[in-house]
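Single chain ahead, written as structure tokens, the form predicted on its own.
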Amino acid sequence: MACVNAKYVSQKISKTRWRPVSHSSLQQPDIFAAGSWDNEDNKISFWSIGNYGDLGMEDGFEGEPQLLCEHKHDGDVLDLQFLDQDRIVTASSTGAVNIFRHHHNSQTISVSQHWPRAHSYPCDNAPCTGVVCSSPEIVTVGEDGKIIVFRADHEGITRVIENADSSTIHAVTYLRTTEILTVNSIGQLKLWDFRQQSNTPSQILSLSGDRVPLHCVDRHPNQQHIVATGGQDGMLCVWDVRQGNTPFSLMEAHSAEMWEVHFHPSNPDHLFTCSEDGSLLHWETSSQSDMPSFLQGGRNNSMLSRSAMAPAGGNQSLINTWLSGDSSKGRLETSHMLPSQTLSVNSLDVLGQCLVCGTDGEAIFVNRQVSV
């Protein structure tokens, strides 16, 4: 807990994301973006946790995050992803999709692209609930059940799957370069192959029994067939999309809605979840020494970020602890990452040894010494 810095920001924070860093330099992330929700005036903002000596501030800085710049955002920020080092894409409760550019020299933000009411009902806006990027491509999902594909360098819309879902799509991630995975409010995962012109999913997986809404999804960075989801019941579900249509393992994680789940992008033996119950959990697979690590395959993409695509590195035949369902046998260890919280932890992101999260308690927490 000692290495956790809190910054109180007078805004309910809905999303936090690290700016991608160069994989080859092995540098730690130093700038993150945040978005707010449920405020009179919502904003997106950029923050630094780095040394401020080169910005002319006294004696540099080590400690709580420092605001670099901010910009008004119409509607709640329901999702936020970096497109590249300078641009972020936001999903708005107004149905709009926006690209904002961070100007590093002047520490200002400008709007570089705006698609108003991209998600909508016939007579009203429909919230845009999720976004994922693989530059220059952007994919969004919404409460209207649509999947929309944009290109950052085009003003128009590239593709729309109008009736992708009859229920709200809550989140989206890339499975492979041409495939995405969505989760919805009736407990389904749907795989979509953009090589096909068909507007139907190539595969549907679902939770058996009660149709518990799923709120979040993340894909294992080295083995794309493994995904983790979380939802309204606070359960952590791990799926193997190659085998069967139900989750491979279910683990009791939180006592309320799970809002985000993320594998560590370069050490996927570690996974992080956050919840409405005010907790942020670090899950670690305590693999035995004779079980090789998934890291041996590594990643060969030049940038590390949450949305960036990763090739299938690593030996596919390795036993994956996430699929073994051995939490009861001590193969999975969990630890709390935050001091006691009472209000929702809405978002988290982890990169290198750095973790950032945002809360309804109008606080951003940063941990720069995550043990992975």
Given for the second form:
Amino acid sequence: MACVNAKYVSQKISKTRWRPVSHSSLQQPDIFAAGSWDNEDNKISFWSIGNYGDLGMEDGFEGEPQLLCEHKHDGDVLDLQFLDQDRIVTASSTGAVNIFRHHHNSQTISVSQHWPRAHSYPCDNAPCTGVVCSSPEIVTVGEDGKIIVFRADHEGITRVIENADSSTIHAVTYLRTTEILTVNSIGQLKLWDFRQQSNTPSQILSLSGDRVPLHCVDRHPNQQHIVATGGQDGMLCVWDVRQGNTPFSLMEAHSAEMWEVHFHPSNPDHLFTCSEDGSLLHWETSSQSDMPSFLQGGRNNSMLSRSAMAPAGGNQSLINTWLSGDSSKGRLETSHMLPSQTLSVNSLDVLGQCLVCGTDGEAIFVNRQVSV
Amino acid sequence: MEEVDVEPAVTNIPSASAGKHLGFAWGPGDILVYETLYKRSGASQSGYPFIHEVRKDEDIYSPILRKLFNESHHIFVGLQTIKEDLPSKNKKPQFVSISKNYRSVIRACMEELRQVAVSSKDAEEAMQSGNQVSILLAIELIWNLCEVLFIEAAPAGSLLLHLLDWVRLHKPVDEKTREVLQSESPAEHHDYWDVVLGYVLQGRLEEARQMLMKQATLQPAARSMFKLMDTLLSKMPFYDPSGTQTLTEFDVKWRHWHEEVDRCLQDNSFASNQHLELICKILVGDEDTLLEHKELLSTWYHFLVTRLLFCHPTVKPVELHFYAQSCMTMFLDPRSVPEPLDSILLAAFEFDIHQVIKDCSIALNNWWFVAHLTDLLDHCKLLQSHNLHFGSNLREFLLLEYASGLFTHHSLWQLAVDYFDHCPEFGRVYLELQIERVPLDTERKALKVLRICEQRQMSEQVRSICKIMAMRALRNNRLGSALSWSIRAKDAAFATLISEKFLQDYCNRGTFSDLDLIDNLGPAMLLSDRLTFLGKYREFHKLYGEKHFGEAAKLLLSLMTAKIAPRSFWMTLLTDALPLLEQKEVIFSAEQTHELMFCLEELTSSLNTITPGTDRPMQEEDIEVTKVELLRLALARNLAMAIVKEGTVEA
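Since the one above is the form predicted on its own, can you give the form predicted together with its partner chain too?
Whole complex next, starting from this chain.
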């Protein structure tokens, strides 16, 4: 906890995302984007944590994040993803989907693409709740139960799946290049295969019985069949989409809605969750096998970011620690990453050794020495 | 009527010229003002179509002050969790550290505002920030004094040390001192002696000695005199609260020193150097000398502390108010009216906590300061159970005011929730009334509001929020969403309404929409009869689709016999039975067929009693009649087959 930096930013933060770094430079991320919600004027902003030749790297004393630039955003920022090094895609509560470009030289932001009312009802706005992208393709989901596919360079809409869900779709992630996974407010995971023309999911997985809404989903970076979700009751579920229609394991994590779950992109034995209860948890499965940890999954991803796809065919034969992991035997360790906090942690992102999260207490926390 | 403490401020409403009549409505933090439709005879001008919002508190909209609200919220919540059962001795350091935390937040805010005030190009913004800085400065000054006097409650001896710290903190090294120290030869600077005096007046004797040393080297002739002054300064005793020395011992020691200084003054040891003589006079605590240097002291409370330092270092808390009062009268121009800050500080020196809080409430335009200070003092058990004739007690009243103000803010309302939580008497009622009025733009926000309500078992509010969301979903024809919301609220009536809609949809289109939801109702199905029916009916279709005819038939029949299906839907169910009756193998047993027949008869008899009144077109009636005929035929045939089959098996 010693190296957590807090910065009060005078706006409730709904999303924080690191700018992806290319693997060649072995760098830690230095810039993140943040989006606000519930303000009269919402904003997206870019922040630097200033790693450029800092003297204080060794003793862990570094300045707080510095604002690089900000831009007005219509409606709450409900989701935020980097499309590439300088473009971000946002999902707005007005139902709009936007692409903003960050100009590094002048430190300004401009709108490079705008789809107003992409998600909408005939006479009302339907908030767009989630976005995922694999450049140039962008997939968004919304309260209207639609799944929409865009291409970053096309003005039109590539594909719409109307009535993909009868309830709100809360989050979306890529499973493979042509497959996405959505989670909804009645506790279901739906797999969609874009190669098929039909507008029905290729598979539905669900929590048995109590229909707890699911709010977030993340896929294991190397083993694409492993998926983690978080729900309204704060429970962390790990699923194997190849086997069975029910979760592989359920772990009690938070006492309120889990807003985000993320596998560490390069060291997926680590997982991070944050919640409405104001906590941020770091989960670690210790792989107690003799297998050296470098065999646990390919680390040579071309881009260390979730928005990018991991190379297909990660070593599937290895038993994943998340599936073999058995919390009762103490192989799974969790630790709190924030000092006591009462207001919701809405978003987190982790890349390399750096973690950033944003809260309803109008603070952004940056931890640069995550032990992974 | 109670008397008014200060004249209320006048706010001019721009549009309201003379002769116009204004109406108003109270809000939690602001007032709505509008022009009423009042026409004087003869006047014919039309009304002014605007509603004005009059805000008392603008600070809440300042982005920098928002940090103050957010950070102090965190401290506030921490303070509330301090265990009640700890012995008060252990609590004091905790309270002091919390008080310091609050002050450091104020200071951080002040620094940021000061930078804006300096760097801003917008003159108005700069001025506004400048004003806020001076307000925060005053707030911090008052808070710090309250901390020393009330929370720390320092006894005689250490009291003066705390007061010295207080003065030093709020009169930091000024521009002049910096200039002198940075000049090439400080001792020759024309402000040199002011700086030395400044140090002496604040009791920073080490610094004063160092400065004097510089001067001494320039005047080798007066060396012995400087040496004497240096000895006097170095010998001045300060009370050490952690040491073994008792207060009496210290007092004796101090008197001894004081006499020595006095002797030096009497025998004109410093007569040849007016500056050193002046210092000596200050050390001996000569009031007239002190008052001659008002500009160096700048405030009466600095004068007070300096006077105590050199005259009454063992001042007791109870004696403070006497010195404070006299210093204020001596220092301030008798013709001038004391500023609010002066009377607040004086009230503090008089240990009149309630007066401090009252004066602060009047002087400041927001409740942040008084609410947090009062809460802290209340935790220190310093406020007598001073019940107000409105609300519960002072602490709660102020917290409620502050939190209500936060709730009017579009974004800070979330902070207010925790404040309401810690108001035992009226907090919940306030929260209940306010939380329902939070605008819900997205489901995410609704979920956050719901979580707040559910954690506090506010079932009424939970129901109302879910209903709002369900209604919105229904309006947008999102039946699935609407049903989910009413299930969450356990709102049986609404669930029934939506289930009806689903069934209607089915009757019109012949297919179900939102199968993903209906197929996964689970135990939620039991919320309302109609919903149960919807779920079961869908189950029947599923069984039928999967060709589990036997089970499907059983389910269908039970829907009618157990009276789960509404009577209006029976015809549809019976029609659904037709293809099952027409199957090659016997699905309905003889007994089941009897029951089906019974259902049909019950339905037709009730229909017959109703039909005469209605004027349905003949064609539709015909269809109904044919349907019944067909059913009767199918039932009869099925019965025959069933009897034969059952008979043969048994035989």
